[in-house]
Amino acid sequence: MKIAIMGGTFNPIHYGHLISAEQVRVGLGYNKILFVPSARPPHKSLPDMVSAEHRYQMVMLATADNSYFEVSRIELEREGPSYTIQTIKTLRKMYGPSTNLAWIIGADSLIEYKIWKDFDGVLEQCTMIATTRPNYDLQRVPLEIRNRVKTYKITGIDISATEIRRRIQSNVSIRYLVPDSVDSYINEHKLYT
């Protein structure tokens, strides 16, 4: 069994996340992609971060039509900061040692590896898959880190949650940046306004 985990704030989830997950699943032969919304990200204190429950619900809506996608509440149900190493260790116990676990990360996030709690431990517990991002030069990531992760080239979709939040605050359409169900949820709950 091969499971790739896509963790993140998903504030909000968008087509860039979904395309990355699906291309990793198909291209690298994973049986399932497990989305793990971060409840309390230790390194992100965004003033416009909506509640973990709202972010979880948006991920549920965005992934509902893909039978290979599953969403976990693991970090929402755990107290304290949402550390990747704790999540990986818990998932390792749940799925057993024979399951091939991978963690999907945007290559641009690799530059922040020094602030991760027990980054070396994460690399010992699972394969790290760094997906490419448009206009991001991987040479910015130290060679010692690039050599320890698997880089995977995906279709270049330049969508960011930051830009989506900015568009909402400016009353500009986000159609075709997020699934329609997520757009409707954001409007219904008046998120990011």
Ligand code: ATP
The other form holds:
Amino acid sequence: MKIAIMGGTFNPIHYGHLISAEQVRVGLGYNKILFVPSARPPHKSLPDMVSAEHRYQMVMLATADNSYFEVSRIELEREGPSYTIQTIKTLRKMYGPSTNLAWIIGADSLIEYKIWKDFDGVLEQCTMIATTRPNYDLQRVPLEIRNRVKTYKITGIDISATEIRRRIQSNVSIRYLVPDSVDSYINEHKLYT
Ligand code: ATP
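Having seen the form predicted on its own, can you show the form predicted together with the ligand?
Shown next: the complete complex, the earlier chain at its head.
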């Protein structure tokens, strides 16, 4: 069994996340992608962050039509900052030592490897897959770090949640940047306005 975890703030989830997850699944042969919305991301205290429950619901909507995608509430149900090391240790216990576990991150997150809590510990628990992302050059990451992760080239799509939130605030359409179901949810709950 090969499971790849896609962690993120998902504020909101967009096609950049979905493309990354699907291309890793197909290209590297994973049986399942587990989306793990971060309840309290330790390094992102954004004033425009909507509740973890809203972000979780949007991830559920965005992934509903892909039977290989699952969503976990593991970080929503835990107290305190959502550290990856804690999550991966819990998932490792849940799935056992024989499951091949990977953690997918975008190039921007690998570039920030120094701010991760116990980055080495995370690498001991799973394979890390760093996907390419426009405007984030993986060459900026020291070779000794790059050698310890798997880098994977995906279709470059320059979408960020920050840009989506900006558009909503300026009353500009986000159609085709997020699934329609997510767009409707944002409208219905008047998020990011
Ligand atoms: P924000 O703009 O609010 O910082 P974001 O768009 O970077 O958010 P996150 O929820 O922080 O989204 O990202 C979760 C994971 O998905 C991270 O590892 C990030 O690198 C990756 N990711 C986000 N957008 C893309 C994209 N367009 N292409 C590839 N990877 C992405």
